Structures are given as C-alpha cells and as structure tokens.
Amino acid sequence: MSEVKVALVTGAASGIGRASAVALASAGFIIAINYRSKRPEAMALLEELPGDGHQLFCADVADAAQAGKLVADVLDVYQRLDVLVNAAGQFTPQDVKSDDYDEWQNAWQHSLQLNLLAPVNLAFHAAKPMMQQGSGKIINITSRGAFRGEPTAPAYGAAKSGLNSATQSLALALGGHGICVYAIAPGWTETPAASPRIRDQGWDDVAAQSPLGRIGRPSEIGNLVAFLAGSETDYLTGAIIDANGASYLRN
C-alpha cells in the first residue's frame, strides 16, 4: 500500500471536496476522506469511489489540535501523504450595518479559523512527511471573492485572499524540498452550500455573469485538482488558477 499515492481531501463529504475525491480516486489515488459532521454523505462517497484502500477520517479541521491529529492518523494508516487538498470551508455572511459587535467578531474568528488557519495548519503538518519523501502537492481551494471583494462576507473574502498569499509563500518555502503548492479560485459553483445563495440572487442572473451562460460544476474543479496532483504540473507551483467561467477577470 505504501507504493500507492495517498491524497487527503478535507471537506470531502460534499461539494468541491467530494468532486476532488472522485477525480483523484479515478486518477489512481487512495483517498483519505475527511469530514466533520456529514458521516452519511462521507459513507456514500466511500462506497462510490473507484479503487481500494480509501478510508474515512472524522475531524474538525478548524480545531488546530484536530488538524494535526488528522494528518497523524492518515500517516498511521498509509505511512505516506502525497497530496493535500484543502477543500473544507464555509461562507460566513456578515452585515456591517446590522450586526452587533459580538456577531461581527464571532464571524471573523470563525471564518479566519476555518478558511485560512485550518489550511495553513494542515499544510504545516503535511509538509513534514512530504519533505521526508522529497515530493508532495498541496492544493488550496480559495475563491473568486478573494479578488472582487465580498461585501456581505468580508471575513470570508479576507480569509480566501490570505490563503492565496499563503499559497504563494509556501510555494517559495517548500519548492526546494520537492513540494508544489497551488490555489484554485472558483467562481459560482453548483454545490449544496452555494446553491441557496445562487437561488436567492436568481439562477439566471448568476449564470449570466459568465459568457458561457452557466454556473460552474463541482466536477470541473475536481478535475482541475486531479490535474494539478499529476506528475507534469510542478512548474505551475505558486499559481492561483481562476476557474470562474470568465465571470471575473483580474488585471
């Protein structure tokens, strides 16, 4: 089993995490499926994945201690870690006009802990065995909102922007050890978490933001994750890849 490459996917029970796990398993990886509370969904994914050796790992990655234990548990089972996909995240609504100060602080603390500190803590722990192996890939899922601003969720936008910056810093810090670090910044994607917000804004109106006239599919982001996890993408390390159907273009 130690000869087969292992990918740890956080937030794998649904959405982009789930799609990433499916794409990586289809590419031949063994998947360490992380979930926090959605055990039935995680079990359904486990039964669906092609290949053998996949396992479930329950952990709240926003908890620093649990994040470290998660990586340790994966190493105990597989004795290696080749890919880390930081897909766990949450959009935390905020309203500077109506929130009270406690609500404002709590939203910032929650969003920064889950959307920024959890990925960088996991990257810290994953980098240790990857350095010993002399190879590894860390793929962070960020957001189009890191560039265009999130007026109804400023903490989320700030956290994802910080994760983009951390991606580039870690790519520089770890490249000499054979570890590549990437970020994918999706736009609107039809996930269980995003779909209610898409409905609130109007499905057709959101789709019209892209010249393709549609919303992104989780499988498209998952396939991009599998591509970056492959053997021919090392020179893309440090890249922040926009995947938003040209709904937002950076200068």
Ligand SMILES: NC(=O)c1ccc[n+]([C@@H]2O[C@H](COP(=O)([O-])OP(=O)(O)OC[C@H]3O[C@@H](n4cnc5c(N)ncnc54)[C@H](OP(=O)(O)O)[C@@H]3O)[C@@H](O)[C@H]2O)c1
Second form
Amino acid sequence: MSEVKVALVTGAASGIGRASAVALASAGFIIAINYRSKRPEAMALLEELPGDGHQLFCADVADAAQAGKLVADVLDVYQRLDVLVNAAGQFTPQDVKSDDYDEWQNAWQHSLQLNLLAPVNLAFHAAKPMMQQGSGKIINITSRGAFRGEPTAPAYGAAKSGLNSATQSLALALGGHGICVYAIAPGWTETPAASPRIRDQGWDDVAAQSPLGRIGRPSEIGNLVAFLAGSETDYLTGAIIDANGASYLRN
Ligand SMILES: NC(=O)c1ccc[n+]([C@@H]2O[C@H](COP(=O)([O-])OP(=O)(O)OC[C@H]3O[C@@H](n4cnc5c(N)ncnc54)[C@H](OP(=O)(O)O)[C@@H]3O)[C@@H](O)[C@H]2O)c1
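Previous: the form predicted alone; requested now: the form predicted in complex with the named molecule:
Now the full complex is given, and it begins with the chain already shown.
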C-alpha cells in the first residue's frame, strides 16, 4: 500500500475479529483494536501484530453512544478510517417452546442490539469520514444461519439476516461515494465462542455438514476480510460471501 490505511475491527480480542486484525496488519493496515471485556487478550494481540501504529479502543458497541464515540476516538487518533470490520457478535440461545416471556424479550433485544444495530450504527458513523475520503470498505460478519434458520437462536438468525439486507442497502446507498460494503457468512468456525458448542454437537457431525468434511478456521475468515479490504475487490460490493464450506447448501 502506498498510503498506510486504518482498519477498525470490532470484537478483535478473539476469534474471527482477532484473525481479521492479524490478516489486515499483515497486509499493511494500521489496526484500531476494539474490545469490550477482554483487555489482556487485546493487549496480547497488540504485541503480536506486525507493523506500527496499532492501538486499543475499549467500547461496548451494542451501546449506541459508545459506538459513535468509538469511531470518533479512532478518527481523533488517525484522522482517517478506511475499513470497518464488524466482527463483534454473539449467539444467544433461545427456546420458543420453553423460554418465559422475559427471557424471550431479553434475548431478542440483546441479539438485535449487538448483531444488527451495532454494525449499522458503526457503519453510519464510519461512512462520514469515508465519504469525505471518497473511499472505504465496510465488512460485516454475518452467518450461515441467516439463510438456514436458527431454531435454537431465532433472534440471532434474524439479526444476521437483517445485516445481510443492510449490507446490500448500504452498498447501494454508499457506492456513489466509493464505499464498498460486504457481508461474509461463516459457518462453524473454530473460535473460543463456537468450539464448546461444536464439541457439544459432536466435532465429526459438525464437520460432516460441509462436503469438505471439516470445520472452518478463523484465519480463513480473516484472510477473506483482508482480501475484501484490498483494492483488488473495488468493483465487488453488496456481496454476501459464503465462507462455510458449502454447508449452507446441505442439511
Ligand atoms: N465462530 C463461528 O462458528 C461463527 C459462525 C458464524 C458467524 N460467526 C460470527 O462471527 C463473529 C465473531 O464470532 P467468534 O466466533 O469469533 O466469537 P468470539 O470468539 O466470542 O469473538 C467475538 C468477540 O466479540 C466481542 N464482543 C461481544 N459483544 C461485544 C460488544 N457489545 N462490544 C464489543 N465487543 C463485543 C467479544 O468480546 P467480549 O467477550 O469482551 O464481549 C469477543 O471478543 C460474530 O459476529 C459471530 O456471530 C461466528
């Protein structure tokens, strides 16, 4: 890259966010590392990343005010923002058959706030400097569950489905300003959040959901994020990219 570019990665202390930060830093980006509670992990990432200029930014992105302040803090430090990676997210289990109404309401509110509203709020704020720059990339991590349904987490599935739709809408709205917007829809990926659930379901059974016969690795999603963040993909926008070993095509 001729000019050093800045990427804000949410949920960067672990899993897919962490792998995205590593891949982007390896490609020459400066990383604004967002974390919420995992400060030791975020500090370890900061030490590990290649290149200079990376910094930690603590924020709960599900809080609309903190999401706005996060982007403002990144701009204060770097005076530019080239890439936003919305990786922070959480799978909240639900059971429509046995949850009480409060549990049902709370899960919907939490899931929509974190998995849908946080990314679009961050995109709202990130789009302002990107429009001034005349370029930018917004990369939303959604899920295979947006297509297949999530019977044990309907709010999560609906939020990710909504984020796929928002990706397409924002790509159309912002394309005239040189901003590309993408969604990556992973399937099962070996992260700290997913691995216990994969073990519960049976590692081999989960691997068999893909014709490739294995589970995705965080680095495979991170490398895809870095590819989309680069200039080779400037004509690709509004795309929802399946990164789930074709498992969404199978039962
Ligand atoms: N792994 C999979 O199989 C899979 C499959 C499909 C989609 N995804 C999606 O991929 C993304 C990353 O998931 P992952 O598996 O890598 O999970 P992970 O290892 O738990 O990483 C998620 C990160 O998001 C952070 N986070 C959660 N709530 C936050 C908030 N309000 N503000 C800021 N950060 C917050 C978490 O930190 P704290 O704990 O400190 O909050 C954590 O570091 C999620 O959007 C997930 O839905 C994952």
